[in-house]
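One chain is shown next in structure tokens, namely the form predicted alone.
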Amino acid sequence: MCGIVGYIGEKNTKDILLSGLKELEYRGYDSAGIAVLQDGDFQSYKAVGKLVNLEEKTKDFITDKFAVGIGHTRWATHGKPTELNAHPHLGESSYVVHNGIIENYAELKQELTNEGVTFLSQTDTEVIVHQFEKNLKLTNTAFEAFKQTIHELHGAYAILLVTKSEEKTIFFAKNGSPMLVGINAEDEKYFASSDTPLIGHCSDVNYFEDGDYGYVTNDAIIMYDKENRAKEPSFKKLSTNKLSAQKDGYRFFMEKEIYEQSSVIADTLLGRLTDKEVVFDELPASLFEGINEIKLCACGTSYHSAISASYMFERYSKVKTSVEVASEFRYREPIMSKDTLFVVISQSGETADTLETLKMAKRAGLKTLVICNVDNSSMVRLADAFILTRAGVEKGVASTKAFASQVTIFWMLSIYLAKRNDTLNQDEISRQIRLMREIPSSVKVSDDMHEKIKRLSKRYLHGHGFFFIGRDVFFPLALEGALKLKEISYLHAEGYPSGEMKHGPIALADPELFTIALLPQHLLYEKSRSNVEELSARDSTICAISPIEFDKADDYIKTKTHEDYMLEFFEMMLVVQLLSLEISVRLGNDVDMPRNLAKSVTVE
């Protein structure tokens, strides 16, 4: 995710600057930049991949006087990371640097475009900046032409601006993407996105809320809220821990991903909703024409995504959809005819197994697209298209995060391909569009909820395995159930399709199996009960996930009453993903680095 940094003080704001972004780049980033407002000059300076590159470019910059300044570390979402697409992003006499997407940029930049103002980058943040210069124009004040452009924004944001006019003073605007401001006893000012930045140089901080925005100088910090009442900043007592910073308060990296899901999906949403539409910006218009097929291809958690899709697919957009595992796809000598889109699915874009697929494709003269998490991966540059899963970055090696959001995306393009093929009518898709707003809240982790979970645990720490079971696209999250389990506890675990149990795997039923049942309300409910029943008249020790109550399972896990299947999925996905880290929990293993496991697997 990007990373913020800001300074006012007469400290070396060079070193202060690339010092915080330094902190933050455990979030992950693909290029840097700083601005500095010295003697009512600014200076800038970008770069493409590591820190170490922009510390290149800035060696010969000193500061060693009253400065502002700010720093951002960009994760690529509209536009490649470039150094034009890198932050800050200049006006006529601004600077800006942003985390979050601009749902309504596009409008807003036809609108500046129309009124002559040229634009560098291809990304949603150049609009903040070039919209505070024409309001600037047309207020009396910089606060009041800022306050104006925020007011205009739609969307996620976290902003920080410097102005000439104003040569003293930083802006600052929070809407669902997190920042902080944080003081000392010299009275400097330091901003970041997260506590990290901020370990060392500061003593308290103030924790922005959605819709708070003002500014600060040297000697003050001016904030209102979102209804534009006046309020005072609540310092709080800064970490100094900077391990425990970068996991927020959190025990393990792992949590913190299961935790952040609701904000990640709703990352994932954003700009890619409309009322009657979905729509994706980055796919040319001619990426589905002449398709009859789709084809899959991934592995291990991403595989799982993708089965997932195949069954969104084939139900709402009628496209024949085949899933297939990328480490054996390569040497299989498939038949790959042109009127196949073929799709490879990867958190980090680097995954040699499927990237060798993707090359095979690409021989082949098939279309392809990826669904990838790193815009400058070798994937993305390799495909005829992709789309971004925006999860930032994962340090658990156990995916949880990614794989939320690559559901996302292809529940979103299942919907979006519906509209194009005609497959499903407008009632039909805003109705989808409507349940897809609804996944963030539906992946919220509640304390009871985690604290049931955390109880139940303790009875399934031995034992000869699990099964994970599950019907229709219940049967991929139960396969990815069993993984995070296998992952991260060490203990043996299966992924079924729950009809399949009487065909063999029953034989293992006895009360040292246990079952892990998802049994949603408003998918096969009845047929995957009596499959459950199958199991537990074998003794078999049964832990059901429903909305429903079970009265034949030995454990019982309830979930929320859902209007759909698919808000079923996202809260019954947050509950064995859960499950699984508390048993690794009360096991005593390593939740981040699990054994043998590696986060991006770059080799056969």
Given for the second form:
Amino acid sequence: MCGIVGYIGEKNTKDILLSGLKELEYRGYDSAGIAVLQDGDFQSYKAVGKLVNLEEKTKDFITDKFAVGIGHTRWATHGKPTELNAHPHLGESSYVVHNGIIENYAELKQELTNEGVTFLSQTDTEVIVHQFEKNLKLTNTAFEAFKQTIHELHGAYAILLVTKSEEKTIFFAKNGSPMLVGINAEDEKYFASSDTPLIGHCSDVNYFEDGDYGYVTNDAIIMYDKENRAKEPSFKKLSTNKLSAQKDGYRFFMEKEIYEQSSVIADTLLGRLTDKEVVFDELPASLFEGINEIKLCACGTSYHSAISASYMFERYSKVKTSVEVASEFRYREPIMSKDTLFVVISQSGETADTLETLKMAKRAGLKTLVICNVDNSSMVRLADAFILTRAGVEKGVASTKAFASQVTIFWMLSIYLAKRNDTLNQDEISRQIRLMREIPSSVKVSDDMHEKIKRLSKRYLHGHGFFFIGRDVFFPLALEGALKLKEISYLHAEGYPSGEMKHGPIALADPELFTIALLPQHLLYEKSRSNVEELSARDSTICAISPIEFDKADDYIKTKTHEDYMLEFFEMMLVVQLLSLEISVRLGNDVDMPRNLAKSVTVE
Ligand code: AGP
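Given the form predicted alone above, produce the structure of the same protein in the form predicted in complex with 2-deoxy-2-amino glucitol-6-phosphate.
The next block holds the full complex; its first chain is the one shown before.
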């Protein structure tokens, strides 16, 4: 997730921008930059890596008079994390910073290139400043040019733009990515992606809404809404606690990240779906040439998303698929054939076991693909190709939004391959794409659902263990639910295919064994239901998660009726995540930093 800051005032603009970016480090980044306009001149600095590199570059830069300035920390989505791709991006006499994804950047870039504009970066962002300067030549004022530019952009964005033609002004626009403006008694104006950089500097803040755009000077905020109607800012008092501000008011980062899944998946999908096909610009067309098998390899939660992928690749893409636990694969002297595409999945891109299997596959001459959340990580740099999940930094050790974005990518990739292999007809491909577009709404947390789970969790604080059970893609979801619970509540839980109960585990059934049963309406419901009835008949305590009322359950969490089982998957994912969270809270555990665990396991 990128971070944006802006400042208009008489104080030390450079220090204000750098300290603001420091407050946004928690959002994760791989490069940073600032641009300051004072006395009619721009100074801009950019650096790859941590902010200390940018501080080093700017140490002799003095900003001791009135200035306007913008700054940015970049989490790469289009283009590698290099200095050229770092923001701010320069036109001829303007700079821009941006958080989000410009879906139509390719068309705009093509038009501008045809008109002779030279692009320096691979980013989507750079089209904004060149489009603005193109419009500046066609309109009477910088604001008209900015307004025209914003109306030509499709996608998600939070934008700040400064230009020599309006030296005391910052232009802003917000649509889908967060941004706010803060004020104080000294007529200073502060912008940021979240409120932490403003704490201690501003008394009041206005959170921009989608479609808001306009400009700010040191004595005015001129704002318009998405209908182009003039709009007054609605200021609220700013909180003073930075840590709670980073959590955006949630109790834990994990809770915040569960709630973020809706917007995260919207980002994961952005620019990758048309009505007729899935598009992965980042994949070389040759990647799948000569491939007859896919082998997926990962650890932990990423291994669970890999199992869900295996069902989709075989069902939709008709590609033989197998899944490996990386720590096992490393040492079992596996047979690897060159017609196998070796896919590693990793949130961090640094997990030692997974990284080693990637090296094994490379040594064996296999084509390799990584599904990862961190650009420029070891795995991204090593694999032949990569797909970024765009989940933003995940601070909770127990993975949630990264898992959700991985499964989303795999659903897209299975349909991408189905089109390439001609294993689904166009109607079905279009239907699948229409369903994918509903994922963000299926993972939106409802207050009723969360409240129900919070109340229910008090009944599950003891017992001698949990079974999470499900069939087909709900089996890896059962594994994931069990892992979440173990990780943060320290209670014992196992995930099982529902059909396995009678092969031994049912011997454990009694009232102190809690079974969390995933009962989707659109996938093997009757089979799953009879498995649960076997447990219920032996007095296991059952919590059924289903759109269909289940009379033999002791507890029942009702999920929505969806058109397809994959949307049921995402909603039930939400339920098991929230259930583990609320049980852990009641047990008084450290939800974000559970005992014995690390966020990235970079050792064997
Ligand atoms: C997930 O909740 C765990 N924290 C852990 O299993 C994690 O998924 C595993 O260590 C793999 O990490 P990676 O995705 O960064 O490779």
